[in-house]
Amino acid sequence: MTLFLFDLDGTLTPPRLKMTKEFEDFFVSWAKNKKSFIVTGSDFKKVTEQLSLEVMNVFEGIYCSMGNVLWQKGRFVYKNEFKADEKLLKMLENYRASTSYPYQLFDNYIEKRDGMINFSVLGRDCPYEERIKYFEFDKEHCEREKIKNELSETFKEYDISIGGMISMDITPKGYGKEQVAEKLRAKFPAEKIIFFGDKTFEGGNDYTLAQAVLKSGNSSVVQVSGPDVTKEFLLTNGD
């Protein structure tokens, strides 16, 4: 049996938006009699905002907050605790205060989740059109990449990766998405694992998991650019 492991934003849904009805109908039908899992940087509340109960129930497990929380069929299973270094929090505040981004900033820019921090200079409480505006700014100015590199140099004990359109994920080393590969391989030592993500490249927040999946053996990684690409692969290779 094959295990199908999916990132959420940019893989099964547009970033921070609901799964489309068309994709939902396809996916629920496709997922019957398959073992599928989600791994996402989002917390469980955000997952419920993007996926219907019917979709969530097709998954054997939903790993939230970079794998630091597990839910199964609506049942909470576990979470990892994390208390961030005060120096780290101060640096994040400074990045927010000194950004060269010329447009409006929004609240919820340091989001403390179980086992991790999600940081966004823009602020997560922004409208979707503001996400696009910041994403275009960041592509030109590489603000997130610069912040990531500086933080990685200062805090060797953390893994820092760029995620989505506006943010970055910060976890203690070993407590990023890659931990899910170890957990799945421990439970399913022989099954093939296929991981789908939109940021499996180096520096992206799917990269460490992609590498861990490949190292676990009998596995493959599918780099996608959105739900349509995921669907196309599942239609042709997802038996």
Second form
Amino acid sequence: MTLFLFDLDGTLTPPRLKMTKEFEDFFVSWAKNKKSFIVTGSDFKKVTEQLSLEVMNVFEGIYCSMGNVLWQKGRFVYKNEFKADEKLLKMLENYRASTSYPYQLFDNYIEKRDGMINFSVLGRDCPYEERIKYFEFDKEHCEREKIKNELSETFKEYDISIGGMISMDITPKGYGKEQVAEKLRAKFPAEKIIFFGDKTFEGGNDYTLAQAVLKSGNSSVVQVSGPDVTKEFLLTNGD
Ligand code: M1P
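I've shown you the form predicted on its own. Could you give me the structure of the form predicted together with 1-O-phosphono-alpha-D-mannopyranose (M1P)?
Below, the chain from earlier opens the complete complex, with every other chain and molecule after it.
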């Protein structure tokens, strides 16, 4: 049986928004008798904001916080601990203080999650319109890319990847989404694996998982640009 792995934001739902009713109806019916998993950078609370109980229950496992937390059918299974370096936190504070972003900033800009940190210069407690405003600014000025590159140079012991619209995910090396491929391969040595993500390219937060899945053999990766493309693929090739 094929294992289907899905990123969440930008793959099954629009970034940080609820799954649409239309997609939900399609997906719940498609997922019957299939083995599906979510692998997201978000924490479990955000997943519960975006997915109904019915949808969450069709998954064999929901790997959150870049694979550092696992929930199965409403049951907490494990989490990895992580305490960030003071020097890293200080540098994040400096990026926030010195940004050239000309509009309002919001709270919760360093979000400590189990096993990782999510950093957003804008601040996670922003309204949706502000996140779009920052996203447009970032497309033009590549602020996240610059910060990511500088941090990666300074902190070789961390992996930094850009997911979503306003933030970046920071994990200890080897504790990004790629850890999920290893765990699933150990449990399902021969099954075909297909991974769907919207950021499977280098630097994106699906990249390391995409690479690990491909390396594990009998697998493929599908780069999507949103839930519609995911749906189209599942309708035409989804076994
Ligand atoms: O799942 C993708 C990303 O979704 C959110 O990103 P943003 O708020 O920047 O749109 C975050 O939860 C992030 O951790 C996650 O990787």
